[in-house]
Each structure stands twice: as C-alpha cells, then as structure tokens.
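In structure tokens, one chain follows: the form predicted on its own.
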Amino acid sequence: MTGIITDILPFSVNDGPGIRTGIFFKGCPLSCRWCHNPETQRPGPQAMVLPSRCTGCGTCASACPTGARGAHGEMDSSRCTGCGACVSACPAKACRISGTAMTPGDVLARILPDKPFFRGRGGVTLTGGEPMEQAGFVLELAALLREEGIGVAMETSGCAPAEAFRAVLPYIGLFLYDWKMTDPEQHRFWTGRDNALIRKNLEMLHDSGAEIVLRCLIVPGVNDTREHFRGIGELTQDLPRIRRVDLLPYHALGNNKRTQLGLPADGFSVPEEETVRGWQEELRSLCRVPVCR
C-alpha cells in the first residue's frame, strides 16, 4: 500500500501535546477558500514553482506535455498532471513536485529517528489535507506506530465515512477536530460541502470515548460572527468530552504556496491582535472548556 505525502516535518509544538512530527497527507474533500496548505487539496502530485529561483527561461514550458507551464515560468495548476517533466528540465531548480508516494514503512523509517524527542508525551500528528482521504493507509501506518510505542494524533475536517473513523479510532489518541462554520449553508458556500457529516462524525467520536480538541479557524468577514461563536460554545456544552477549543486566527502564509501553484491570493485579511483578543474573550464567555491560542 502507498499513500501520497506532501511533507514530513519534525519538531512541531502546535499540533498536539509535546514535541511532534507532522505527516502531511495529500487530498481533501473540502475546498476551503482560505486553505493554509493549498498544495494538499488535490489528491495527486502536482508541480510548484519557486518564484525566487525562476529566471523565466521558458525551459519548463518546452518540457511540459500538457501546457501547464508558461514561457516565463507561469503555472496553470488545472492542467498540471504532476509528471515532473518541468522539474527535470529546469536549470535553475525552480520547480518541485508536491506529493510523494510512500509506503507506511517508508514513513515509519522517516519518523523513527525523531522518537527519542517524543519522550512519552509527544508523537506523530497526521494532518494535511485530510488524512482520512487515505484511510486505509492511515490505518496501516497508525498500527505500525502503535507497535513502536509512538502516540498518534490526527487533525481532521471530519468529512469522511463514519466507518473509516471507527476503524482508526483505536489507534488515535487525540483528534484535533476542525469546526469551520456553524451554519450548514455558509459551510457549503465557503468550503464546498455542508457540515452535516462533520457534525455527525464529531458526535460519534465523542460518544465512542475519543479525546477531542476542537480547532476553530476564524477568518475576518467569514465566520467571526456571534452565531458561529455561539455554535462553538453550544458544542462544548453538548459534547462534554471536548477537552478544549483552539482558536486559530487566519494567517496569510498559504498565499505564498498559492503563488507557487499559479493561483491568485485568497483575498482575506489577517486580523489585528486586539480583534483576536476580543474573539478569545467572547468564546471564553460561551464555552465550557478552556479557549487557547
């Protein structure tokens, strides 16, 4: 079995307890307009261009069999098949492929050198993209990690079949569960899907005894509303096993990756610190659990 992995990053301290290694899966059922990892949305490999290295020589355009590359290094992601022809041809090494096929054993071999740093508290966090788009791979990898005594957390959108979550549940010590929008129609407008399945899976995991941290990315002008904040608070009241709420203010770092993919900037604004403090105070007044940043 192989999976498509975009990156493996050690020494993360923001995606679960302790020191962690993040495994970034490719593919996502949602198409959030503010996505911080836009290179993980499509399921297959795709090319990215580093503008700081590109000389505009046009070699990549001559090599590309689908016309995804322009004469001056431009990228049309909709045409890219991830074949890697531009990577091989580029004399400036300005092109790279996002998404590598790996077996669970390959991933484990990359992680084992990090194991001494976990010290029984840290571990691995499966993220993306959406790990559950590759649920069979996740199941096999999580079983290997358990055999090695490495704890596993998963950041998930919750948008996957319930039976897939039930299968991996025994191997996942903590779910970092995204809650993007309370209103179903607004959720569909901004992400491409409503949140009915997401809410249902959250309730199922909760009732099955899973450890859950609710992760709430707040984007100015999108979901920074009283209704959404009230909805987050009600979730913490209805589902008492939720450990805490992580408030994640929107940041614009994903726009650099969008440039590399040939996509326009997402158009959202980074909130002021005073605004974020106001969000946190409001959520603290509504939630039964701690609200952390």
Given for the second form:
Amino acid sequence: MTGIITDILPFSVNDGPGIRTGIFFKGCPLSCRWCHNPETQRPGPQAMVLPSRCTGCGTCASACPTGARGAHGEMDSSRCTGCGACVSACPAKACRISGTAMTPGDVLARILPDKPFFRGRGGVTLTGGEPMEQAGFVLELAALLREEGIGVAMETSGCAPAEAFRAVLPYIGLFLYDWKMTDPEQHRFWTGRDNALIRKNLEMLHDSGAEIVLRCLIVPGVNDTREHFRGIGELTQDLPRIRRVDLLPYHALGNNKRTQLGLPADGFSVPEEETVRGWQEELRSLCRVPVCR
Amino acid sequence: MRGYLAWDDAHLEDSLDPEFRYTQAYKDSSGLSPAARELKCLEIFLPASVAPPREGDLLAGRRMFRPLGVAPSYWDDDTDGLDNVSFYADLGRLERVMNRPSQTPENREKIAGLIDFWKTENVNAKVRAKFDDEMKREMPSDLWAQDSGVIFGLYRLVFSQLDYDKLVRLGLPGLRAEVSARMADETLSEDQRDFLQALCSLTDLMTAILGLYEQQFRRALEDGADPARIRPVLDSLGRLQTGAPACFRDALQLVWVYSAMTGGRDFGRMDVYLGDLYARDLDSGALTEEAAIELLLSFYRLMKETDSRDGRIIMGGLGRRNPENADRVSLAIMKAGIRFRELKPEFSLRMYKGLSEEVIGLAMEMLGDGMTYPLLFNDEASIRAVEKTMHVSPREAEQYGFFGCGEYVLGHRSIGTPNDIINLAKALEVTLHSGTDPVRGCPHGLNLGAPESFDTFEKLLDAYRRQVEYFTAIAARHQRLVYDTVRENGAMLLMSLLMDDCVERAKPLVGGGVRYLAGTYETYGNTTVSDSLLAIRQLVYEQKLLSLRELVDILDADFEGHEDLRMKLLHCPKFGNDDPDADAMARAVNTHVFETTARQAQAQGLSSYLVVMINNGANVDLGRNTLATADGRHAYTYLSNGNNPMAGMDHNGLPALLRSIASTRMDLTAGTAQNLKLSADLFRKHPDVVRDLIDTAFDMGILSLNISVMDRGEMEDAMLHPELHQNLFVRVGGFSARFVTLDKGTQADMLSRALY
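In place of the form predicted on its own, the structure of the form predicted together with its partner chain is requested.
Now the complete complex, all chains and molecules, led by this one.
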C-alpha cells in the first residue's frame, strides 16, 4: 500500500506535545478558502513553481504534455497531472512535485532518525490535508509506529466516515480536531461541506474516550463571530473531555504556496495582535477549558 | 571596544613617569634572571595600575592598564586590536600621547626614546625577529582581520584558569609560606631558587597592592563616602594582608584583585571556590542571599569595566569536592547575572546527569530571558574528549575548563592558548592557484601543480591536504616560538604562582613549570571547504560539466556571467542536512586537519596541539580576503563558522542539523562550540521542548551548545533602528555581543543562519 505524502517535517513543536515529526497527507474532503496548505487539497501529485527561481524561459511549456504550463512558465493547476516532466526539464530547478507515493515503511524510515528527539513526550503528528482520506494507510503506519513505541497524534478536519475513525482510534493518542464554523450553512459556504458529520464524529470520539484538543482557526470576516465563539464554548461544555482549545489566528503563509500552484491570493487579512488578544479573552470567558495560542 | 580599560591619552600626557621608571628598571636588570627582572618591572607597573574606587563599589580592585607592562595578553583596538604577550608595548598609544598638540618638546623626545627602545624589546617583536625563512614567507602579516593569508600568528597566553581555590584556601600569607617551604630544598639550582624568591617577593607585592587599595578606600571614607559601605571593604582588605579569606566577601575580594593584577579573564570553577564560605556565612546568618548578590554585582561591574573580553565563570560539572555548597552559590551567581543583564560575565554550566534541577531551571530561565548565557557543556562527553585528546586520567579530565568559545584546558594545570589561525578556504584557494595567493598576487604556500594536473579528484584532495599539512607545521612552530620567547624574557610570575606545578618544580610557567604545556589552533571555513570539494567532485569529476581550470577562472571572476553554474554549485549537497555525501566530506576534511594538527605536538614538545572549531567573527574577517568558492559562495563574503553549516544552507530541520554536527569527530578536538538559535516563542511556549532538545543533542555527543534566544523580526528591525534594540544580545560564538554593535557583515551572517 502506498500513500501520497507532501512533506515530512521534523521538529514540529506546535502540533502536539514535545518534539514531533509532522507527516503531511495529500487530499482533503474540504476546500477551505483560507487553507494554509493548499497543495494538500487535491489528492494526486501536482507541480509547484518557485517564482524566485523561475526565469520564465518556457522550457517547461515545451516539456509539459498536458499544456498546464504557459509560454513563460505560468501554472494552470487544473491541467497538471503531476507527471514531473517540468521538473526534469527546468534548468533553474524552479519546479517540484508536491505529493510522493510512499509506503508506510518508507515513511517510518524517514521518521526513525528523529526518534531520539521524542523522549517519550513527543512523537509523530499525522496532518495534511486530511489524513483520514487515506485511512487505510494511516492504520498501517500507526501500527508500525506503535511497534516502535512512538506516540501518534492526528490533526483532522473530522470529515471522514465514523467507522474509519473507530478503526484508527486505538492508535491515536491525541486528536487535534478542527472546529471551523458552528453554523452548518456557513460551514458549507466556506469549506464546501456542512459540519454534521464532523460534529457527530467529534461526539463519537469523545464518547469513546479519545484525547481531544479543539483547534479553532479564526479568520477575520469569516468566523470571528459571537455566534461561532459561543458555539466553541458550548462544545467544551457539552463534551467535557475536550482538554483544551487552541486558538489559531489566520496567517497568510498559504498565499506563498497558492502562488506556486498558480492560484490567486486567498484575499483574507491577517488579524492585528490586539484583535487576537480580544478573541482569546472572549473565548476564555465562554470555554470551560484553557484557550491557548 | 578596547581591550583592557586603560588610562586615556590625556591622562597619560603628563603621567608617563611610571613608564620611564619601568623602562629604566628593565634596562638595569638585564643581567638578572627573567623572573627577577619581571619582578622589578611588576613592582613599578602594578602599583601604577591601581585606580581609585567609584561610587557604589563594594569591592576594591579597579585597575587601569598602562601602555607598557607585562600581561598574558594586552590588546588595544585604538592601536591595532592585536594581542600582545608578556612584556608588551602599546606603541600606538605612546605615539598618540607623544603627538598630542599640547605635548612639550622635551617630553616628546623622551617618549620617542621609549618607543624606539620598546619597538624591538617587546615580546611580540622578539618573536617575529626569530621567524625562520618559512615563517617569514608564509606569515608576513599579523593583521589577520585585514590582510590576506592562509595562516596568522597570535601572541598571547590567554584563558589560563588559575587555582583560585588554592588562593582562597591559603590567602597570600599561606601562598608565601608554601613557596618559602619549597625554598628549604637544598637541591634546588640557583635558577630555581631565584624563581621561588621572585614568587615570595610577588606575594609581598600583592599584599602591598591590597594596602594601596586600603589607602584608596580610606581616602574615600575621609571624602565622605558612606561608612556602612566602606568599612567592610577596609576590614576585608586588612584581613587579607595577614591571613586567608575568612568569609565570602574576602574570597571575592582576593580573587578579584589577584585576577585584575594578572590581567586574567577567566574565573574558573567559581561555584567550587566560593561555595563553602558562602554556605557557611549563609548558615551562620553572617550573610544573606541578597547581600551576596550585591557583592557579586559589584564583582561583575568591576569585570565589565576593567576588560572587554571574556570573563568566564564555570558552574556545575563532575569532580567538585562540594557539589551541594557549589550549587547553592551557583544560584546566587546566576540570580546576580539575571539582575546584571550585561554581556559579562560569561556564565557557563557543565551539565551532567544528576545536576541539581534547581540550577538547571535557573539556567533555562536565564537563557529564555535572551541573555545567551549560560553556555551549556555536555559534561560526560567533554570529560571523555579531554581524557582522550589531552592524554590525561579521567580524574584530571574532570577538572577541565574552557574559554572563549569552548576551547578546553585543564583547570590550573595546562596552558592551551590558541596562537595560530588557519583559513582553510584560503588553503584550497592557493592550491587551485599553483601556490600563489590570487588576492595578494604573490607566492603563498606550496605549488603542487596547475589545475590541469589534478586529473582525478583524489589528486586535488591530496594536494589540498598537503597544503594544510604544510601550513599547520609552520603554525605549530609559531606556537612553540611564542612560548620559547616568553620563557626567555620573563616568568609570568602571577600566573606561575597559581598554576600546577610551578612551585613544586620551582620553574616558571612556560619554562617547565606548568604540568601540561599545550596549544590550540583555530580553523575557519571548514564547511566552506568540504561543501566546495563535494561540489567540485560532483560537477567537475563526476558529471564533467566543466574542467577544473574553467571552474577556477569562473571563481576568480566571482561567477560573473555564470549565475547558472553558481546555482548548480549551490544545489550540490551541503553539510547540515544529514546528507551522507556532504557529511562524509565534512568529516574527511575535519578529521584530516584534526589529526594533522595533533601530530605536531610531539615535534614541538607540546603535551597536545589540537584544533578548536570555534565560532567568533573571524569567519567574516577572513572571508573578506577570500575569493569565490565552489560551494557557490560569493567572493569576499563570510566563510562558514566553526562546526556549523554554511549560513542558510541547513534546510532540513533541526534534527538533521544536529545529526550532521554530531557526525564530526568532535572528540578529536579541544572543543567545538555549537551555536543554536532558538525563537523566543519556543522558549516561552515550549520549555519542555527546549529541555528535550538539549538532552538529545548531548546524548548525540555534541560537546557544547551556545543558545541564543531571539526573534528574527527583532534582528531585522535592529538593523534599521539600532537605537531601539540596545538590549538585543546575540551569541557570536566566542563571545556574546549587543547585536547593534556588530558590523553589518556579521549582522547579515547572523541573520542568514537558521533560526529554529
């Protein structure tokens, strides 16, 4: 079995306790407009172009079999099949393919050198993209990691079949569970899907005894609303084993990747520090658990 | 920045009397032994260096350096910034005093006489006068920061760690008694007796110096200074003239005065020698922690205001006779440091399994506060490395100390001053230019053939190695020559009195006295060379993209018109990414220079001669005279630093970086310092991660970590608005600095290094 992985990032310290290695899965059932890893949305491999290296020579256009590259190297993501012809052709090494097919063993081999850093506290965080889009792969990898005594956390949108979650549950020590919007229609508008399944899975994991940290990305003008904040607060009341709420203010780093994918900027604005502090205070007043940044 | 705090030119204009008397004494004593002659000079020089106290001083011991004197190393940035050893002469300062418009013609003539005399009599000049032909050819200049060359000599006896524990236990009278007892030995030679007699007189001189400080403080009292502050100083100075330190204050007082008079900058295992008196005073109620912190703050102020370099305080580590008391005083030492919040002292913590968590916790607090201190040493691994490279027992190795960026010495048992530096990138450059320095346009090093003659990579590698071996042999001879010249001219009495086994052997420091006479050799551009060699191997010899001659021509032209090739060179594997090829090449380059260096010890009669891979700003200075290199580095820009990847070339994450670093045979060196820049955010939000990181790095065998906690945004802003960031401290390697005081090149180098 192989999975499609976009990146393996050692020394990740913001996605679970201790020193962790992040495994980024490609493919996501949602299409959040603010996504900061836009290259992980589509399931298959695809090309990315580094504008700082691209000289506009057009060699890639001649090499590309699907016409995804313009005369000066412009990128049309929708036509890219990720074949890699542009990567071999580019004289400036400006192109790369995001998404590599790897077996669970391949991934494990990349993780093992970092094991001394985990020290019983850290471990591996499966993220993406949505790891549960590749649930079979997750299951195999998680079993290998358990054999090695390496703890596993998963960052998930919660948008996957309940039985898939039930299958991986015994292997996952911590769920970093996204809660994007409380209002189902708004959720559908901004992410492409409503949140009914997400809410149901959250309750199921909670009731099954999973360790859960709620992750709330707040985007100005999208979900920085009293109603959503109250919704987060209520979740922490209703599901008492949610350990903590992580407040993640929107950042614009995804735009850099959007450029590399030939996509326009997402158009959202980064909140001021003072605004974020206000959000944190408001959430603290509504939540039963710590609200951290 | 100036070396020691010195009397300014205006003050010296009409007070050069000590210099004239000193010079006369030096001339008059030419028939005496070096020890006796040095004593005669010290008797004039030291009292003339005593300076009055300042408001708020809780300890005596302000001293000002004079343009002529004796020191392990004197330097003056207003002159040339170079180290001067033993009998030094700050000719630049004398010239400036002579040329002051208000100077009288008679005085001018007298000063010209001084300059004329000392021009050839200072020990640096005497070393140079004894250069052999090879040294003359290959070391034409000492100005390593300005001139082009592969090797440069330094002239100093720096960073020796005196036995302050003995000083505190015995006091000056006790030391005198010890020396006197040794003199009863009837088998001593005349030279030995002469040396011991000089040491006895030295203790008398030091006692007299305490008396001079006592007078100064008495005067301050008469001038209306607060008796509550002055009287304890007077009492302490009085006690110390007749006995050993009786309390914490006495110990600090005596150590400071002795160190200031020596011109020492290293305070060794302060927790050990202060620990017992501190604990006793605290337990008896004679001292509070707060009062101890006040005294330490006064000590730190004296340190900061006397000398701009170093000031190392070591805490922790195995081999302490009093770990509990030592840990107690360590807490006060660090608390005072956090309050002081300056670049000095340089706190260092030897971390071992079992060290008090309270001490470690306070150290982490200090680091998290952005102070760049303490430097952290991997105690178990350091002891093993010292044992192996210095050929000593584990028990002796436990007493290792270090200086600057982590160069090991054996506390009060060895001299290991780094007196030569090599620019390895320049060694490769002259090899590729048939034994000429293309920057100076003159012969330099061995001519091992034109680029065309290196038809295999192995031939090129072999030629580079022979070049490094050639220069290293010269450097080792220079190290020896400095010691020999120091021995012929003086005895370094103040150091000899507190270094094993000078009294026992009745021999001066470098005249057979010190138990281990060693040396160290600073290497720069190590990674620049290994990354370059790998790129050459891949592009020239494996892929055959171009010939070596073509590459050399492109490097000489700084890649002009060949940006595409530069990109290809940059994309070759680089050290710092856990890449097997890049790490193997780095290991080959490093192990070669480590072993080449170590082999010189026997020929030069040194107990060891070892590489120190340190990381000060010399990589920037040496880079300014180095052409473009095959790793893709532009001409005249900074070289790689210490055992670090080339700045900005580590992009595979911190674990990969640490694995690369750990692959270096650090156990063959006398120390490799590793800078690690961590974000303030990481320290604030994830202290447990920081601790895991340190513990893992040490488990991997990394010898020491210099941690800077910083914020890239703050550094960028500090380059634009320096006035707003006076308190931004950064670790340059051998020292910490205020970021805003660094030159732009070093600032850019720091900014380009990865921050995790």
